[in-house]
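First comes one chain, alone, set out as structure tokens in the form predicted alone.
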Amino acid sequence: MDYIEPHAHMISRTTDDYQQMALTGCVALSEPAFWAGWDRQSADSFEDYFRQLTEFEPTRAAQFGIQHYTWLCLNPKEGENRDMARQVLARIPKFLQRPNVLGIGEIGLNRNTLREMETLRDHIALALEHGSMILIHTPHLEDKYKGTKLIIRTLQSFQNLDPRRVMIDHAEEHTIEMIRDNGFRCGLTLYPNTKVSLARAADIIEMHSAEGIYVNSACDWGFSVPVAIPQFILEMRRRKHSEATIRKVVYENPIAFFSQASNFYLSRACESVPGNVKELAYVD
């Protein structure tokens, strides 16, 4: 089954991972800007990072027939540094028109501090100024419920924000209802140890339906699995879910969300999908 990986940090993965993703059905992915594993010391390093996301990584993915899209921001873990945030945000606009950029993300909160909140608001304002979509990171573990609630309130404080153009990621059982009830799209992250297991993700979909939900691996330099989505497909099949339901979660829902960006094109011949997805003929 074809699938789309909505959240993968491929600059931290090997070329073999791209190959395995292609072999298991990945046709496109999106890569949010994220923390490098250490706090960067200069805004210049972000400019190089944004060039890597918009120039080099799409070329590497294309070797395996995978379309690469990206999101730009200063990650929430570095959002505490307000001076750095201002410098980085000033550099983002010139990259927003690059052909593989979907919007601003992954932005959000890490420790739910006031400075992180200020940086979050700056990112949201930048996205709205440029008509960009938004990808949200919610805090981990015990801070997740509080952080998700703060993020939703912050998003709703912007009167001209359309929740359908915002994906709130790393949702869990105790946050999914508040995300969907407020009109936002919802991401479930499949991690082997933290976030959501394959079984928990299937449980959540069984309890809440597949509407407005996608799954992702968020694979990075840590202990994560770049082929978590095909593993999830097998879990759903084991539970006797229909192929239509599985396809909706791993393929149609991401397309419906990403297609709100004018530059999202699924450039391969494939079955018709709902929504306004724009398809090009596949060129070998």
Contents of the next structure:
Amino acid sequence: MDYIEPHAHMISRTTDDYQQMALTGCVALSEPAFWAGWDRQSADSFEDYFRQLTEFEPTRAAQFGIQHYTWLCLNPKEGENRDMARQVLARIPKFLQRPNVLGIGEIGLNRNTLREMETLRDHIALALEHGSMILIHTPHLEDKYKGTKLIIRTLQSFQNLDPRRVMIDHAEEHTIEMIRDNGFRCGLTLYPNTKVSLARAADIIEMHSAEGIYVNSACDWGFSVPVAIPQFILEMRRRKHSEATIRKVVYENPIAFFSQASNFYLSRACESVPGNVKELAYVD
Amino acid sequence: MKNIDSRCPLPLRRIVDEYFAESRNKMLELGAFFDRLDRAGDAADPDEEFRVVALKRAAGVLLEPGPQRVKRMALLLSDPTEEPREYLDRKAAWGAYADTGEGI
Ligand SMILES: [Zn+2]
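Could I see the form predicted together with its partner chain next, after the form predicted alone?
To see the whole picture, the full complex is given below, headed by that same chain.
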């Protein structure tokens, strides 16, 4: 079954991973900007990173017939550094018109601090100023519940924000209701030890319906599985869910969400997706 | 707590067939973890560790009636406070909430 991987940090993955993803049906993916594992020392590092996400990575993905989209930001793990945040935010607008950029992300909170919230607010304001969509990272473990509440409150403080253009990711059983009840789109991350397992993701979809939900591997440099979505497809089949339901979660829902960005175009899709056809790869 | 009653398509017997072995294994692993804590080299009291206390409290939910046991367990392992932290204490989360705000 064709699928879309909506959250993968491919700069941390090998070419073999791209190959495995392509072999298991991945036709497109989106890569949010994230934390490098250590704090970057200058805004120049981010500029190089944004070039990697908008120039180099799409060409790597294209080798395997995978369309590569991306989201730009300073990640919540670095959000405490307000000075750096201001400098990085000032450099983002010139990248927003690049053909594979879907919006601002993954922004949100890490340890739910006041400064992280200020950096979150600045990113939301930037997204609204440029009419960009937003991808939200919710915090880890014990910080998730409180952080998700604070994030939703912050998003709702912007009067002209349309929740359908915001994906709140890494939802779990204790946060999904507040995300969906407030009209936001919702992502489930399939991780081996944290976030949700394949079985719990299937449980959540059974209990809350497949409406407005997608699943992702969030594969990065930590414990993660780049082919988690095809594994999820097997889990859903194991439970006798219909192919239509599975396809909705792994393919149609990501398309519906991404299609709100005018530059999203799935070249292999049978459906007509509104938007501009643009060349993705920058090959000199 | 919302009454979540949407069904899994599989009949009960089939759910047991599919998931019993892995669930049994996860339960035995948890028992082994608690035993290992009792055998800690420094003979420290496991109940002095806030993460262990939180895990034991969450484990109690397993034998309670449903629905939404996972949600209730996750909430027992969550920071229940409402206000943002004034300063960053550390980058990483530990999986349970320490009342002191400082961890161990
Ligand atoms: Zn991520």
